[in-house]
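What follows is a single chain, given as structure tokens, in the form predicted on its own.
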Amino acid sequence: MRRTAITLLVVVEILPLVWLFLSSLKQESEFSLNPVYALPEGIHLQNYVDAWTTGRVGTYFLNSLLVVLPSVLLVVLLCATAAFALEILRWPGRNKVLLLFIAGILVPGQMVLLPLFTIYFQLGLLNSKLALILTYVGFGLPLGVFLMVGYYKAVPREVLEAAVVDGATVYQAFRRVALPMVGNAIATVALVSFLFIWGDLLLALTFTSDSGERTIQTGLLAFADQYGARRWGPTFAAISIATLPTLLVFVILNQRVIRGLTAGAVKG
């Protein structure tokens, strides 16, 4: 029953991005004459050229990566730092310090959505890189460093204390004992932060209007819309470019991933 359901699950999961990668091979014709599920005739991959070069996802897909690269460093960074300030280190006011933090985690996107925006139209920072970065970093920390300090719990003392009597200061002690300690906590906010920056439309839509400076999300609308009447081998062709990222990141980390939820429940 259990693996009837896996399956199942497995199936519904992978279908339609199957469906997605054939219809993206199809020819224009093939979806007026042909069923949505039939398979393509052959292999169209001018879909790809005119989705890349034509439809501009090429200078999407870059913008998307200028973006998402350095949030998540970031992210990834300042909450393994944080966490570790919040978690190990022992200072007055730190627990409320991580209550805000985890206050961040309960405050709604769209609530500061016009804060953020007069705030950039003020600094000049609209329809630039820059605004995107620093608003997706904002919102990864809480979470991010939520999630680090729990793993920061299951960091044994005993060694850290070791470290420090054998000589190591505090920056020491972090970047070559604890740090790798929790490296399947860097992989999970890794993993974390940029499947949300990768498929974020509402912040990129909101911040940016500028046709050179749209994400890879804005500009698939911006593309969809282009040709009038749809096309959609070039349309479907597009979307599998967009997707393709995600999947290769969860693919690169969902082994680790798994492996450091597993080992956060066992040592609870």
The other form holds:
Amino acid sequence: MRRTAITLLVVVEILPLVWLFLSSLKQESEFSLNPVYALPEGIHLQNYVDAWTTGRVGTYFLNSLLVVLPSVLLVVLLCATAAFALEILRWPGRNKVLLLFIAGILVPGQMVLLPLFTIYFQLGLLNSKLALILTYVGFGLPLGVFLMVGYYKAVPREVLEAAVVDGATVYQAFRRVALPMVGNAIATVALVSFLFIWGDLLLALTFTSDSGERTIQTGLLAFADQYGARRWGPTFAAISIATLPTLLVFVILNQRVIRGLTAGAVKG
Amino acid sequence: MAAFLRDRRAVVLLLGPALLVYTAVLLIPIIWSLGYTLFEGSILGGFRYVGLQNFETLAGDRRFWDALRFSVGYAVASTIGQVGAGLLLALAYVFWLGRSSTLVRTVVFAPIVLPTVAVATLFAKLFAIAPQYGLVNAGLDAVGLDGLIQPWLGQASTAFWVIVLMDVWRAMGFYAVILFAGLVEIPADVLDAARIDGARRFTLFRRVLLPFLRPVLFTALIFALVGTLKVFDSVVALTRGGPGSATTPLTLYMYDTAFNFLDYGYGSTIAMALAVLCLVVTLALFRFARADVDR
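Okay, that's the form predicted on its own, but what's the structure of the form predicted in complex with the partner chain?
In what comes next, the whole complex appears, and the chain from above leads the way.
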């Protein structure tokens, strides 16, 4: 009974994904001739080629990489420095500023969409990667700062004092002493913001209208509108491509991802 | 040491860049957005000051109230589903699987890391009826339940539940891990004591586990409610708000108002209503949780 329940549970969670990958290998005729739960008759990789080239998923994928990588890098850099200033350094008003950052977790994206659109329109930044990167970094800061501050709390102050006695400047103490001690935090912030930015639809949809600048999620949406109804094989291939990076990250780093994503809730 | 930690220039240099981006991308736009609620128009057609007219319009706008009703109904149904299923899973992890549940926990957690658009596009195919049956309709066909075959996403009544189901499927493993973390904090002797007292299962849960679990449960509820009130990706990719506007939440109504009807003022008013709703829900649950602890 227990074993059945647990097996059923795992099957329910995995079945849609297994169906997705198997279906992405089917020829178009198999969808109309066989029931959709039938196994593929062969390995039809042409779906991936079609989605990647004629469906432009390749362009979207590359666009996403070019936005996601700099964004994640900047989120990590800004969160690591800001949290150091907020948690380790002593100055009046630092708790208020920290609260200001953390309050950002609550703000719905819709609240800032129109002013940002106006700003980017005036600056001619619509359809640019810069607009997306800037916005993603801004949205990544609240949770990132919150997580990093938590980790800096655990850095023993004696270690920093020792560095000062040895004649280190505050920047050296940050880079050589504090930073190496919060490596876990950096990895966590990087992972969480990667997942958020890779999966974003709202911001990318708003700030890009040019089809050549679409990210993977807005591109997938457009792809499904255009080909989705009739051409199931390439659509399944496109979905697989869009999920692959996050799935890969999760397969390799699952426990760290789980800790990172739930940290906000467990500590909060 | 003291001087070292009070280096003002270091504060400016280390905090400055982050604060600058945060101010430009979130703080200023939030205030700006509040200002927009007093105007109508867009950057293309120009703006006109209209005072509080947008709020009057909001009060009498049937589409707004429909969207609000959908958002709230969807948030309540999804939250009950996500946290409820998460709680059952967490209990199963602790009492059935014990400490060896890492693999199952990991597998059940996985869907939340997948991009919502991709998951929704997949679910559109799962529940498809044309040009061929999706997995669900084909499955019903195969086991002889032809009567149940229907256009799941083409009818208001079923489309609502498909979206809820998808979000429960995505998030239940996430809440299971959060609640599991709360459950394993409960001291083993408390559980043993309860068992020796002969507490039956449900009594054990209500009298012993629930009081311990309450703070974590409230956190999970806040996360789930606020998260689902902001639903956008799932709906856009699964139903585009349809059929008609039957599955249009506030977020999508705001988006359409701003970018299809080019009314930034009214769009900002809807966005503000959404932000207020999220804030009220969070504060109410916080207060409720605190009152609960004090008692």
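Positions refer to the first chain, counted from 1. In this text, the rigid core denotes the largest set of C-alpha atoms whose superposition between the two forms falls within 1.5 Å. Bear in mind the structure is a predicted one, so any value in this text is a computation, not a measurement.
In this overlay on the rigid core, L25 has a C-alpha that sits less than 2 Å away from its partner position between the two forms.
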